[in-house]
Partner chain sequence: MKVVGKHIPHDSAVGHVTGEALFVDDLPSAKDELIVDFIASPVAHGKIIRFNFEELSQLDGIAGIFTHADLPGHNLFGPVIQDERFLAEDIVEYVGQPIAVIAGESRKAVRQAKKQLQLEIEELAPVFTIDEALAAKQFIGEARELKKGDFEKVWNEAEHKIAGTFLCNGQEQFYLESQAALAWRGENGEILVHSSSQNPTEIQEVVAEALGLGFHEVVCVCKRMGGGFGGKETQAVIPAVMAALVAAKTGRSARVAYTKDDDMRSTGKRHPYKIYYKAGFTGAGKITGVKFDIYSNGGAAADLSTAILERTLLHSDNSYFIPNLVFRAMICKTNFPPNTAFRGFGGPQGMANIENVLQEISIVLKKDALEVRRLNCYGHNDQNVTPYGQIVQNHMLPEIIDQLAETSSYKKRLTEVAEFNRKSVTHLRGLALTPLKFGISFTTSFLNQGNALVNVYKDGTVQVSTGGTEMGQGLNTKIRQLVAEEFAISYDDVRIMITSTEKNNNTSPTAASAGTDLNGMAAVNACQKIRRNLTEFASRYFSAPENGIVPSIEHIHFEAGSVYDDRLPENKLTFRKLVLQAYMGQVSLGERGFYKTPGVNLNRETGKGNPFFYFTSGAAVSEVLIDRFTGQLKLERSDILMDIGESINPGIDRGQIIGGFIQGVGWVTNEDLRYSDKGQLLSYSPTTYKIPNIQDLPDIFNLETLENPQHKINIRRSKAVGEPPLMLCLSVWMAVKHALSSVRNDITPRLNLPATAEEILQRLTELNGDLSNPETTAVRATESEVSLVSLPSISG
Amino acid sequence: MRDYLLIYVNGRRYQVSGAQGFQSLSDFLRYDLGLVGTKVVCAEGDCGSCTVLVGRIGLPNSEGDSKLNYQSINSCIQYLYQLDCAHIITVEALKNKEQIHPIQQAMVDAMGSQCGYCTPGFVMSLAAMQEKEEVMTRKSVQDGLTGNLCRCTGYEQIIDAALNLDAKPVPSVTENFDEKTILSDFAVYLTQAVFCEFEENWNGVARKLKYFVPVSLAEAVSFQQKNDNVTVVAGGTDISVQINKERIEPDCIMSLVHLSELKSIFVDEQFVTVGARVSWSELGKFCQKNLPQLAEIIAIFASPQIKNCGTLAGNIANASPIADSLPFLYVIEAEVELTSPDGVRWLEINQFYQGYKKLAMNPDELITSIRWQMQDPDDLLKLYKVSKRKDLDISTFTAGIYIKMNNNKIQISRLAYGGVGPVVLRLPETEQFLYNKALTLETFLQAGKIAREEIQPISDVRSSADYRLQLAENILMKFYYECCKHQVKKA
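Structure of the chain above on its own, please, the form predicted alone.
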């Protein structure tokens, strides 16, 4: 075990220990290293001005060789305890000697930079797309830049710059670095857990702080048992925002970044099992082929930078009543794997929440995976998200609707609504009404009225209670016209 983090930035090696480990990456880059090309505006992961690339060791190829896989992240909501054995590339490292990178030149040629504050973030997001060898189409560029905001409204020039990149070969931004040396260094240190404990004076009061980066699930479970009030971080896309906005001040952090055993998606004849460290980007790629309804939600609820870090397990643990994954998990009746020193237990998601932000977990338990049963291709499943803007916005209302038919009658119905109570709610009275009913317009008109009576939403900054009540009714009509009308004609 070591008491420091190992991080490379633009090919240079750094050992980070003590209070430095509690810094955000953006602060470390700007204030400790003087790399001020990385800008900070929102400190929430919304604007993308702080975008950098992070490279981690990926799975070996067919020849058994490993390489660093690079993705874009928001450096303002990634803390250093999440970045052990990672290589960070910032906008300063893109140039080759005195020659700026072709991505930067494309922005110059298309006049894609106006005030310039957001420009480094756009450049780094485009660099991430080039690393993945994405074909630059208007749609792919718009999707790839979802997490980058231009306050001068100059998107057309930026899109033009991106489209012009296909005109000639663009070198990888990683070519300027000795990857072999970095990989060799990481290979040694990835086998060692990190534990750092230090004391900090906070407004005249001494605080003891510590962070732990285990390399095995057994180490993580043991640490969780032996320490009180452990803040567990997988992607950190929500916890880091709360820290930045001074809503929480955790004293004890455990980062799961090295737990490779929680990084897989496993499919057998009965279940899909998703590890607690599977990122939204990885899950979205899987769902594109296997679960298109969930893939549609994943595509719009977060930016590439956030999806490259955030996890399904984190979305569950955050326990928000408007969490975008929960309506799906509720209606599919997913199960959460909870691991403790006493072993493993599975808890059905509908029993997981006991109230607002209250989980049916013991203090020594960790969420280690989520599983759900494979569904019949003929089953009807639809997921909905209502928000003020389409992409990268907090939900006003969410819904999941699942229906299984038998002899042209509804055999099973499951409905879950989010944003209408302290937790996501199943609608048992509406489900009971739908049992053995035909897929008719009248059926869903009546079901909508019952659903409206089952909830008691509040008014807040996102909408009024009346609006949510109307959505609860209308969403069943929408479901009928999108799914059931076609099924009736087919039958």
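Now that we've seen the form predicted alone, could you pull up the form predicted in complex with the partner chain?
No partners, no molecules, just the chain.
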């Protein structure tokens, strides 16, 4: 057990403990290290100005060698306890001697900056694309930079910069560092869990805080059992926002960053099983081949920086009625694996939520994986996400529609709507109505009217209740035109 975090920043080694480890990376960079090139605008992961690269040890290759895999993250919503044994590269380290990096030069030449405040973030996102060896096309650049807002340029010149870059071989931004030393340092320390405890005194009131970074599931489960009010952090893309905005003040954090047991996707004949530490980026890649409907949602719902950190398990645990994965999980009737010292149990997702942010799990349980049955390719599955802005926006309304046909009649239908109540809702009456019906426009017109009656959405910052009601009705017609009409013609 260690009582400090080990973090490299731009090739320099830092041991961080106590209160210093309980802060966001962006604060650490700007205030402790004076690396002010990293800008903070929103402190909630929605603008990308604070983007940096984080390198972690990847799985060994066939020769048994590991290397650091670099990804972009929002440094404002990654706390240091999530970054143990990670190498952070900031915009300051891209220069080689006095020579600016080709990515930087491309941005200069294409006039990709105006006020310059968002620019370091864009440079780092481009560097992350380069680390992933992405081919630069207009589309790939848009996807790679979805998480970076710019208010000045209108983006075109940034796209120009990226496209100009592609023509030349570009050295990796990681070449400025001695990776071997970092890797061997990490290899030693990654075997040890980290536990830090400290006290804060303010006006005579003492407050005890602690954070724990286990290296095995057994350690994690045991910590969860022995401590009250453990705030479990996987990707931290929501919890860190809540902390930044002072909506929560956790005093006991457990960071799952090192639990490699939970980092895999297993596929067998019956199930797809997704570990709780599988990031959205990894799941997205898997779905592109295996589950295009979910891949479509993953493509638009968040930025690369968020998807590199956030997890499906986190989305479930967060329990938002507009969580983007839930309509899918509801209609596919996924199961959640809950692990406690007493063992493991599986709970069907439709039974998992008991009310707004109220989960059917015990305090000593951890979500360790999610599984669902492989679907029959003939079944109809469609997922919808309506948001103000198409990309990187919290949903106004979501829907999952699953239909199994038999003899040209609907045999099974499952409908789940998000954003229309305190939890994601199945629509039993509409499902009942659809039973044994043919796939006709009239069926879905009527189903839409019934669906509308089954929900009581509220008006909020994202939309009025009326809009949500109308969507609840219309989405079934949209489904008809997109899936069924075609289906009927085929038959």
